[in-house]
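This document opens with one chain alone, in structure tokens, the form predicted alone.
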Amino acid sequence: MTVRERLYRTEAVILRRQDFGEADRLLTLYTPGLGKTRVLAKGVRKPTSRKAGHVELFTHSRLLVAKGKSLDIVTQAETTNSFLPLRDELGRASCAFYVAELVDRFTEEGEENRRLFDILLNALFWLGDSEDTALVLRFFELRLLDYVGYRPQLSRCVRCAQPVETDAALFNSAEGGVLCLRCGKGERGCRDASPQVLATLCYLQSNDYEQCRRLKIDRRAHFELEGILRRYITYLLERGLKSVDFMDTIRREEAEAVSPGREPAGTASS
């Protein structure tokens, strides 16, 4: 195998990293052509490393990688976007951790999914720019679920296939969508979906981000939206996400800092 055949270039978002050996890091990447992959960045923990700043968490970078026997090795790295707003505010950073963990948990290594790469990249831009990061997360969750094969059915009853009236619907994670009252009343595991929230879910699922970003969602509706989707995601993954606890902790601390002396804001249970 020639040197040229051993090398390949790829753009990537760094989803996860962990220390490896004395000075290296094991990186979990999400790429447009290779899907999720793990590579070794040698020497990046050394103070003199030129690659270190280009392989930080959530960074969008262009990499030159050498094929290895067990792990491929990053030989060059150049930052395309470091998403600085995600590093300047802990609340936004916690959302980025959540987005990265979702992609990591819902994908297997080596499975290409260009649409998922694109929405991941866009979500990181939006999280750094939007005043409503919760709306960005809900939009991202619905797109991710669609792209990995778990699109929830929101407009028709998953059992009888009849159109669901927006003022009379239940969401069942095990069924993968909404049930009409006739099919779901008294059913274990169902969660009420209010008219506003069901209509919002349908809108988020059916429209692009430029349209969805104009939505004005009140705090109660945000809480309900988060609860429905978080419960569904937890059901699919069969356990919770570590980043959820971090995100909820930061949210509570921010709420307490803004309103000292008041009860901290509630968070959706998983």
Contents of the next structure:
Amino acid sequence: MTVRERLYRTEAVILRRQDFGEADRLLTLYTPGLGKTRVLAKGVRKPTSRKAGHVELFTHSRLLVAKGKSLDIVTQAETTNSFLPLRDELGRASCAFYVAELVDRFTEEGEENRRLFDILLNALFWLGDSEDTALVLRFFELRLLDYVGYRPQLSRCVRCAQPVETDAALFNSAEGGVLCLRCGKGERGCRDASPQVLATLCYLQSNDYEQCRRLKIDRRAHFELEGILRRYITYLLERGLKSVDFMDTIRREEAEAVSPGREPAGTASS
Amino acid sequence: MRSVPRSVERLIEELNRLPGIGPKTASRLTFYLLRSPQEQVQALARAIGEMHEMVVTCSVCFNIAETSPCPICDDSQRDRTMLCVVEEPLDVLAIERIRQYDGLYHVLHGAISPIEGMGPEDLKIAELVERLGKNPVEEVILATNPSLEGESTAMYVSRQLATLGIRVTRLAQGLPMGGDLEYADEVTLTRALEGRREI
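Since we've got the form predicted alone here, give me the form predicted in complex with the partner chain too.
Zooming out: every chain and molecule, the one shown earlier first.
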């Protein structure tokens, strides 16, 4: 048996947690060096726990972890950023749940992916900060798909590789990108992508957030963008996400509170 | 090859399913029971068996009880103008223990956590709104846990109650008794500072 360090240090975002035993919690972390990993935080359900507040959901913390026989155990924790705005507004919190569920579902334990860690951290920050959380989500979805190997091909037809004219193209989840009209006409599972939406998707995919955040996207376009990406993600995961329902519920209620009786936009499920 | 009789092995397996009990503890408990007087073991077996037959969920507050409505909902001495909303039946116990509150309860049976598959529709929130519509109170105290899930639940419930015109309060948040400022996280400290009061 090789001698190994008994303790290791890592930063992490807490993605999920489940109660475990008397007063412990099983945490699912996303870390830069270890990817997704599960550790045990002992005693954190007691009010006097020193660690409890530092291993709250969606906090970015520095952890000292002891290697255990089956599960590693958190011995020290210190918050780097607790993303307070996510805790004060239900709408923003529901988006954070979605982001966490996406990362959880698209990753396997122990697969390092530093870019994904960085975009997760940024997304949590932007979600607390941005006026247009839907834009943050679309940007995050596209980056995540890219980093886990499902980058949708948007500028060339996935079949004939000809550049598609942005005024006429179809999005096909099964093929992972757009089809030109010649290849996609009459194909099953294709959806029209309007020129504006296709251009926006391309822009989000190829520019950094600082540029993308200046985009002004109207409700109709947002609705369509969300529909395309949501259908693609549902196709890849072969299942809908629970946090999507929650996000829709919250948004529908907020829309109703603003304009009672009006049909809320952007709440259709895929 | 079997080293212990089948019936003993079965009990070990059953005990092993319980939270916090591993194979070693399960074996130890089993051999303790094997050596205990017959009556004591029978009493334990009866208690376990009867629990599921006797226990029901109160149709008013959704707490666990042997009658429905439960003794608390049925108690005419209790303050019917206050309603305390909690996540789990054990939370009712915790609040009852301090003997400072004599209002009614409502148990949600969980907190919103979409990533674990718990949405608002899986909790007794619609039932709460319906209950308050029929029997209004003066104050609703949201006593869900001070975690992100509990906070989200509290925010969600308060939104559902907004139209009823009832005063909705949230349990205070701050430093725990016997705690240490040095180890407090920034959320707790921020809340503690916001909720400071004159002494």
